[in-house]
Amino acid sequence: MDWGSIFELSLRELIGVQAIVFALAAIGINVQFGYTGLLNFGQAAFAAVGGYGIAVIVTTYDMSFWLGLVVGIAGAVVLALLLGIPTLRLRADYLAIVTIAASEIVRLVGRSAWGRDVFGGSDGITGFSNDFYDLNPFSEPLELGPFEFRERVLWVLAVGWTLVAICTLVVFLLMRSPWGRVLKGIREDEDAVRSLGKNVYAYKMQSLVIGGVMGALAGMVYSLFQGAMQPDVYATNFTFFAYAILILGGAATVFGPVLGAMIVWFSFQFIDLALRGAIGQGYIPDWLMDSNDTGAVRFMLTGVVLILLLVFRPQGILGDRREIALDAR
């Protein structure tokens, strides 16, 4: 494979489904962490609830796809309330502990043997995406330059990027409203905001709910694209990928999560294909690395880049140091 082909295949990931899913998840974390200062380490749980909402309603209970959407979103709201009510009055680290535990609880319940009849166990649930694809207006593949997108993928991309645009617009409008300015005040000094008569607890809860719903949308898009709801996809690394994307693009910025998602998945694909090409052409000797190692190495290289970013530009690519910065020094 020549370098031109590697670059073209990598460019496809800029607008791919993975970029959509993690952009939505990172936008939700941006509302919670970037603008409010809430440490939600359980975004994977919200994504799983969204995916299970559709899968369980459609496949297990043989009900409407649209009802599944409502149940998925409602489930994310309920989960946010369950996590937020006992923790948001306490220090921030309590929310972090509770959310990362809740993420694993949701995953383990989904793959449990006793819940197999409802959640499908470790094999997951399939057969719930037909109603979604029946709405597909695209009847033939689309060629865009060197890329060709099949009808089903094109439909997911259209819906997914529309959701990303809507969520980005919502964040843009909210953060320029008085409500958004209160969130920023809570992030900087919640005692000062409380002294002005604002209900800090209520604002935190609203932020947690909004970010959780966006995470649920990410899970819905991914499960519909895969045509399966598999619980192990929504492990804790899902959340940490979303955080890495947010840090790269810039926390407390409107477009940072989207840019970060596009760059990360482009980089993953480019590094993977470049390493495989270099190994295949003999530039990298077999004793040093083989094709089975490329997956791990790409994560290592991405981690190195993130560390350097935290040292030399802690506010991220689009971030403003006066707004928020994560300092590794």
The other form holds:
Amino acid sequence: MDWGSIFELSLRELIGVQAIVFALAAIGINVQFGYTGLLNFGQAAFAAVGGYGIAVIVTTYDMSFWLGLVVGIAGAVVLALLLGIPTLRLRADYLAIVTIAASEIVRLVGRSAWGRDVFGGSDGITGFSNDFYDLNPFSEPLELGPFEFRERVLWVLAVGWTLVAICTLVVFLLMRSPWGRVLKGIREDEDAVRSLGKNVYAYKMQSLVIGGVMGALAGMVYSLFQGAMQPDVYATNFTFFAYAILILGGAATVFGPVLGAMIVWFSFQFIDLALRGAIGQGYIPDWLMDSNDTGAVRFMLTGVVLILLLVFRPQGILGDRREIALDAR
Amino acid sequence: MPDDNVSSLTAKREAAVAAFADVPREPGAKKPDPILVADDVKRNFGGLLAVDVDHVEIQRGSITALIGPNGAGKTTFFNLLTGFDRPNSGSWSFNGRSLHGTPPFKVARAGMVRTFQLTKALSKLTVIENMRLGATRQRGESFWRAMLPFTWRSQEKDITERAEDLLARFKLDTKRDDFAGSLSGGQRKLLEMARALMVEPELVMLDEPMAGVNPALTQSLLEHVSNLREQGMTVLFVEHDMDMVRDIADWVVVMGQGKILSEGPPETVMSDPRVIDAYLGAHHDQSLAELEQEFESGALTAAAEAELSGDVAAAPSSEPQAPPSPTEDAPIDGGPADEKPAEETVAAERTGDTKDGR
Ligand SMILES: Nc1ncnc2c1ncn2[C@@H]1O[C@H](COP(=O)(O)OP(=O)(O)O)[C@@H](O)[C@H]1O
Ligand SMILES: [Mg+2]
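What I would like now is the form predicted in complex with the partner chain, since the data block earlier showed the form predicted alone; can you produce it?
After this comes the whole thing, all chains and molecules, with the earlier chain placed first.
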């Protein structure tokens, strides 16, 4: 087995596009769930709206890429308002139910035969990313030590990590401000915050909108990278994966979601390659698993790691142990 | 505390007491300068009329106690007045401005701030952050300005100073950077009260500020509450501890089964037969443990005797020849019951739990 190349390939994933996409989605969930205590189980819908925003505007309606960006973000804002207005005055679980349903509705409408003319059905939409790649300033591949990145990937990585940096900076600034303090107060006890003269409903709405817009950015980056907007990418497991990443990295920490996303995608690749290598070498017998099973096994192993983490480090990698201890009181 | 402060303390109290001189001792009595006026406030919980207040006024600059047995509707009345619950009917005004249908945050901004029977310290925020949260009109609480620290930093500094002063006054300054969740029950009550003061309210509504508080802290809590009046605030508080009521209240309003039963200065009210009756009636709702406790202290036998005499209402006043036994008024006042304020309040909080777990 070539451990060197396995490690190299895994390191690529550490900073890869998947890590970017899930970091963005998880940063959004961090604002909503980590800081405000809002259970948005429909982050996939926000990502899909972002992706469709560009794809529909550019491919279906043949309009400008920039308008597509605006529509994608505005769409996420509208979705957040639609989900928030009826539910944010109610108990926390209502938002959870409504968002998880909305996430499936967005996906099913997107892949429906009825909406095929606009959304392209289950095949999705392609051919909207040219304007994006036309902007690419990189004209040749970049070699970084053992790594080589092609121009296209390089451009997505540059834009993607810039977005991650901006979103992280925004969260950092917000959460050390009085605005962030109100959010954390709401997470602890919203009636107490109300009694101090804060419009809790408005703050929850702002939190939902901001987290949703970050989700939309995740969907935009992914569909531009793929050059295709496919509805089934944004099934509910997209959301739960982002949650797992957030909890692994540490909810309500500024860098938790980014670190979580990097570690998860690194480990995924590493486990997958190591298993394939071991199977190829005959270290793992055929009757136990073959190379088609590695995809499923890495999910199982991820689950095991998450369980161990929650047992031994419930606050996540970056979280503060003392905060968890307070819950037990 | 400096001397002139003490004298002004008595002055304020005297003024408050004097204001009540001509107020009739009857439910719904008109006050010379009411800060809060409520009319015909009703709240129904599936057939149970939890609050049914015809008329009540709270005198500005005074400390008014709202007492009554468990389940009398005191907390529900607080919830209605502060917008946390909606009444079936009724209206009320604060400083002459109608607050009917006003959401809680606007009620607080109007200057009417309440605390909760079940303390709501924000556990994962530090003590100082809890305090800062209480300040209103913060520039940094708007989304866009939040990201530009230079727009709110100087205000944050002022807020922090004010918070630190209050913490020092409440002897919580050593806990400044601890998580609020690590404080003891009594310290949380103090923190909640101090945090409410950060709002700079005109009317402070305290729901059982003493419940569950270590008796060692009681005295200082009492001082804090009477200090509020010194600073020109009006206080309305719910309390079961009759010593506290007697010590600091200028006026007492008694609720029973949702209605205002009686009003008057503490001494008058505590010997009011209707009040004693209301408290005796409350025994039906009490737990066995409490009954046992009161049995031991002689309170319950008093109740039983009073009931047997068939003249409950008149019992305390119509038998002047009876020795000043602890029995007759034990449940609300004096006697052996007084020797166990801690258990009493803890028990009160426990029974309150189920009702307030909204
Ligand atoms: N949310 C609620 N739902 C149903 N009944 C309630 C609710 N809140 C209070 N009650 C009932 O209303 C009555 C008054 O309760 P409460 O205001 O908590 O009394 P107090 O604070 O005087 O002890 C009680 O009988 C209680 O059971
Ligand atoms: Mg109560």
